[in-house]
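Okay, so here's just one chain, in structure tokens, the form predicted alone.
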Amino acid sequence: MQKRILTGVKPTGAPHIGNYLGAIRPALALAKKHDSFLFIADLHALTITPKPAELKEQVYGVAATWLALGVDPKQTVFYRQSDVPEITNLAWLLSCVLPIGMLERAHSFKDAQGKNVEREDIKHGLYAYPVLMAADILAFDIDVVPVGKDQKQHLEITQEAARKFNLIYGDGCLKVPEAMIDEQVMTIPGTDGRKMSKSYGNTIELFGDDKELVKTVKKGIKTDSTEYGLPLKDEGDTVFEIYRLIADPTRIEAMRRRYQTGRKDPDGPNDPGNYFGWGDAKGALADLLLEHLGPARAEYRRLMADRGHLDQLLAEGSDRARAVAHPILERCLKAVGLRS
């Protein structure tokens, strides 16, 4: 029997090369071994109150993206968070067994204690934030969730939950999950070398206009200034790094002798018109990427024209989703008195 998997996905800004390279990709070969529950998080993305035709917006991105880049939403259960009540409930009884000092050692209110916003600044909904990261995934039954090493102490936070459910009301409520966690988390380059993230502004846009990657990746990255014709270095080079992770190994081993050569044709003449440089190489790396890409770009500009469609989906979604939480929320309320 299939494990059950969860994966969550907060709808912040544009998708990015390194959100599918580091996230969306590794997710969507997970979905194909288990039991998949994919959720857009919407209710996660209030705690930094965004404006609400932005996060709508952002919502329909996030759907889009994931469908385009191949979730199959009969075989996934695909959902938006606010459309399933049972996961706020379920929080809402978490709450009530969880100790507040577990709270306050969270990342989440540690980090906005670091920043020194004032306590009185700080929202409850940033302070229970890992509790309906609990409710998220024990109003599933979920078996494993895959996390970073970032992410680590939000599953444990869960996992108390769970143990301290149990323990007042009754073992089986509410089942414990276990850590998926990668060790190795990868680490996408941005335009500037450093990691690529929305807040360096360093990032390409995965389903931005076609004209726009082009010169995201020609005119953004940064490379060194080797003379035309000369070897390249490839180790710790955003372009090859980003490259090596798309293509297929024939390819990347070609790249590579370009690289190591200085030229075009590796074995062809040492002649200005054999030269290969750093504009050859983010050529390279711009055709790759159209050509990649271009499939899941087409369909994510037919899926954002299609809101109806896009609100079919998660609907149905949701429905799947409910029909499981449903008599795991009636079993916890049971189990506390509130059901007979």
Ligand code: ADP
Given for the second form:
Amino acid sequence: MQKRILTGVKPTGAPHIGNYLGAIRPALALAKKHDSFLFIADLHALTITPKPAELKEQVYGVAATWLALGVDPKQTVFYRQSDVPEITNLAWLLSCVLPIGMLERAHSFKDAQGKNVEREDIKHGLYAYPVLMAADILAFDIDVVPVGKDQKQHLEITQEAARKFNLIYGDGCLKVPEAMIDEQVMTIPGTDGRKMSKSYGNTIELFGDDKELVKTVKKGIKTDSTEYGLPLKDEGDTVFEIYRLIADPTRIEAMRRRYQTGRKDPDGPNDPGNYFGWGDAKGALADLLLEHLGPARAEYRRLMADRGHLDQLLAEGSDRARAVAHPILERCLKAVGLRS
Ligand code: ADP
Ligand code: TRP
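Would you mind generating the form predicted together with the ligand now that we have the form predicted alone?
Every component of the complex follows; first up is the chain already shown.
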């Protein structure tokens, strides 16, 4: 039988190429090979009290992003966390067995304390975040949770919650999941060469309009001052790094030779008409992005223009999710003595 995997994504701002190459594309590849669950962690998003209208928009945005990039909602169970009350119900049962020491040691809580945030401003939701995350996973008898290194501690808390619960209420109540930690997650560089991140303002957005994308690539990406006609350094160059993660091997090799020779046609003449400089490299990347992402960009716009359809897909997903979570919650309610 296929292993059951689960991925949770927080609805945050406009998705960028770093999110796509570093998180979305690998998750989609895994989803194809497993019995997969994918959900929008909208309750988790509340811990930073976003503006209601923005949150609503971002939930649609993240749903449309994943669907446009290839989630198959017939195969993957794709839902919104807040549509599955079994999750929050289970979270309470877990709260009642998890020691507070574990939560006090959680990075997100410690970070908030370390930043000298007024105690009044640290919300219980942030403190309890790992409990809700444990419930996200344990409510579905998940076998494996693929996550980045930053989520390792949350997975340990999840495992601990399941073990504690089983110890008190009997083996087999909750399935202890495995973490699949990708130690060498690729870090996609942004326009300034640092990690691409919304917080650095150095992103290339996935779903901005065409003109904006071309402008960000051509004007935004910083390159060195190699003279036109001389070889370009591909190592550590944002343009080449992104190009190589998207193009097929033949095109990558052709691009590498252009970089190495500084010529459009590497075997062609030493003539300014045949020079290959940063402007050309950026033009090639912009073309590649438009070509590779074109269908997803069109699909994203189509989905965002039809909220009713998104609502319907999410409603179907939550029905499927609840059908799985309901008996698991009932099993736990019975184990603790709240059901006969
Ligand atoms: P941001 O740093 O822009 O706020 P998020 O923290 O919302 O991005 O990231 C969402 C997902 O995308 C995470 O799984 C994260 O690991 C991945 N991700 C974000 N930026 C990059 C990047 N530059 N390279 C690789 N993966 C990234
Ligand atoms: N905490 C995760 C993040 O910050 C999102 C998340 C919530 C999650 N619940 C999850 C991830 C369950 C995997 C499994 O990105």
